[in-house]
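Take a look at this single chain, the form predicted alone, given in structure tokens.
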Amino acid sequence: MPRCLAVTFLTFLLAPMALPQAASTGALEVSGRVKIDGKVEKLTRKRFYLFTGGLKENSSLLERIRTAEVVSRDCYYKRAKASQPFICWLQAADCESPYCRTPSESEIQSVPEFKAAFTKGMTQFRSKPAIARDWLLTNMSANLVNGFYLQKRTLSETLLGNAKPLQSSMTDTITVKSIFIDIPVPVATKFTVSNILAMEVGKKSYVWACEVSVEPGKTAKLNLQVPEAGKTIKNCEVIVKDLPQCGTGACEQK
């Protein structure tokens, strides 16, 4: 072996081996299973936001959340002149809009808004019921289809103001978890997690704002809680309000 190559090879062997770089990202799991009034509620299809900094650093955002007016789903649809069967159909699966699930044939006939849209579709699509059902929502008024969503989106933009979420994630219907991945954390870092918009459970609304610490290479976990009377939850502010009642009437419990 030529001398120059031998020296190069020896230098390579003696050089310290490169160590793998420490993980610079972490993850966070937020459980949407919450015990409220002795019952475990599943908060599915609910969006949570992740903000850099703890509760102190996000105090302005928290103040906007505390003072926000809560407009319940039932009140919105009552004001939009939705029928009682339509409101009860939404309540049955905790839906915020008719996009939530597909109405059955019997529900199309029993809910006036669905029946009117189906009848219109049968005229448009030459008496083809399958097509009339597929295009049901296009024949309903926009305020009943996406009006509540648009109202909530406007409110979320107002609440966020200049606060820029690092990420957002929605709870699913299986694990009932909201998962944040690839969170940049060169060192252990504090974050604030909040759903921003009030979530309805029973006759109350709930907003959580919790401070969590995420470490590099690890998955932090947050289990949402509701404080007992006169008590607080460590590192969390839970804003609980009574929902306004709009005289929508009672729905049959299934």
The other form holds:
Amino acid sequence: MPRCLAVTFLTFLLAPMALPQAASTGALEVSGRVKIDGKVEKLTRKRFYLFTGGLKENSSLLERIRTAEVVSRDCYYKRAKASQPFICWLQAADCESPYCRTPSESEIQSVPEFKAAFTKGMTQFRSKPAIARDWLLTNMSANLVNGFYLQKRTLSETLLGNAKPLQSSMTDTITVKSIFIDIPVPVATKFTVSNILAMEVGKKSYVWACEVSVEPGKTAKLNLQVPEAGKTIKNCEVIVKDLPQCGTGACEQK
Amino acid sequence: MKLRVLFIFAFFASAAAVMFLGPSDPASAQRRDKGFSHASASHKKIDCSSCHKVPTSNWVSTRGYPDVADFPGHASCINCHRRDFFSGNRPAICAGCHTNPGPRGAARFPFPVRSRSQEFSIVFPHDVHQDLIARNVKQTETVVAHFVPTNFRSADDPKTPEFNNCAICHKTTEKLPKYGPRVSAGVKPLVEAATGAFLPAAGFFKDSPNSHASCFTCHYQNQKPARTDCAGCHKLTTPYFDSNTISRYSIKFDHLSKNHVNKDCMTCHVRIAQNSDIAKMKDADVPILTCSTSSCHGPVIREEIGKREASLEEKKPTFQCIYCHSPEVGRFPIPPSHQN
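Target state, the form predicted in complex with its partner chain; input state, the form predicted alone:
Now the complete complex, all chains and molecules, led by this one.
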């Protein structure tokens, strides 16, 4: 019994000393500046996921990503019966939804969906144009406002299945980097990074799944690349698909 | 026969009493002294929108935008609290909303009563909102010669479209808010804080929404949670008083300095992109990594950490880190996050 007490006492005495002085964590920096067809594209505000294990350990996830159907932004809105001016308004600044930016006065007048919502808002909000304008999206149908996002979210849940990402992170618009921090790594450990949802660049879609090794106390770096025709990139699988054409009309691009 | 008559009389008498007095909860009068609580067992069963009208009829004069700008009407309370309404000349129940309780006291407190404890916390998924306002940056400057169905660059359009971003909710503060040091719980300082106060400017800070104004622009209707789905954002919690004090590890960070103002918020606020509930975020949403690995601040931060370690090793007066921190924070042990 006294020995037992002594062990307990020693445990309490030594406990604070046993606290880790430096966490066994590492970091990962994914650069979203990618050379595609000779031009550097900036993949800004794109979400990347970090999975435990390398490409081999995440093979079933990869298989789901490979076979996933890509519904482009234009196809989604065409199917949702959006007007051509609305689709062009999205295209003009490469927006995925009307949450992206505030329509100007002239845009409200020239895009039928905006005009209808504004007129409805004027009736509902006691003829106050500022509210009808600022709350424009509340008078638009949900499928045109957040439908594309919800569809992508559903797809990401399907693709993930039982795979639970350790973290997710988004690229910013200045450095175009996606940073993962506090990755628990007692020793150098393999991880898979992927955007899982296809990113639209030009007329193609891109999904990256890359294997990286993260070491404690260090920041691993990953530069996304697109392989030249017939070639591969070490430790990366890049799934490139042609975007489906949905008969959306042409828009002025500036 | 007499018994039967008595029974019928008793039945009708009790029915009349219920009709007149209502199904009053005997304990409700006692609870009045404590004020209204959303957390009572009976109130928790009621749907928020059955009492709160959205918008209330006074929104134009009170808020300027459709909002819940007033207390629920008497009809919301009277079914259960009829007896409380008629107890004495100055019924306690009236004091919940009226400045002068009593039958003639029509004036009401401004809604909500800010001096009272708050019963709800806000759930705001930053990750969902950041996914939704995500966009590509327009890459090409080449004019494509196609048929032009719509022109989006008319005279009143700005040259650069204004994209929605964090700033739609978080604006630079115009007045210096209440602020204080943020310290990790359970960690003891190494020394007393050195003297010398640092005074930040208003522009160091960003606002956070404290009304429905910024939420309703999207969530008024159609987009869930809509205005009548109060529980979509408001979760009952232990009553608390909002201190309105901004706690910062690094009080010296100036959002408006020339080398910060040109950055994307997410360049530094790395953790926020994956946060589904701000209340559950334990660490700073700006990790030290974003500053300590930069060429601007990295050398000074490493130098300060070196000075701290040296002072401890040489048993000299503990060096306090004041490049980023005020002495109230800089006197604490260097956290593991700074040692990677």
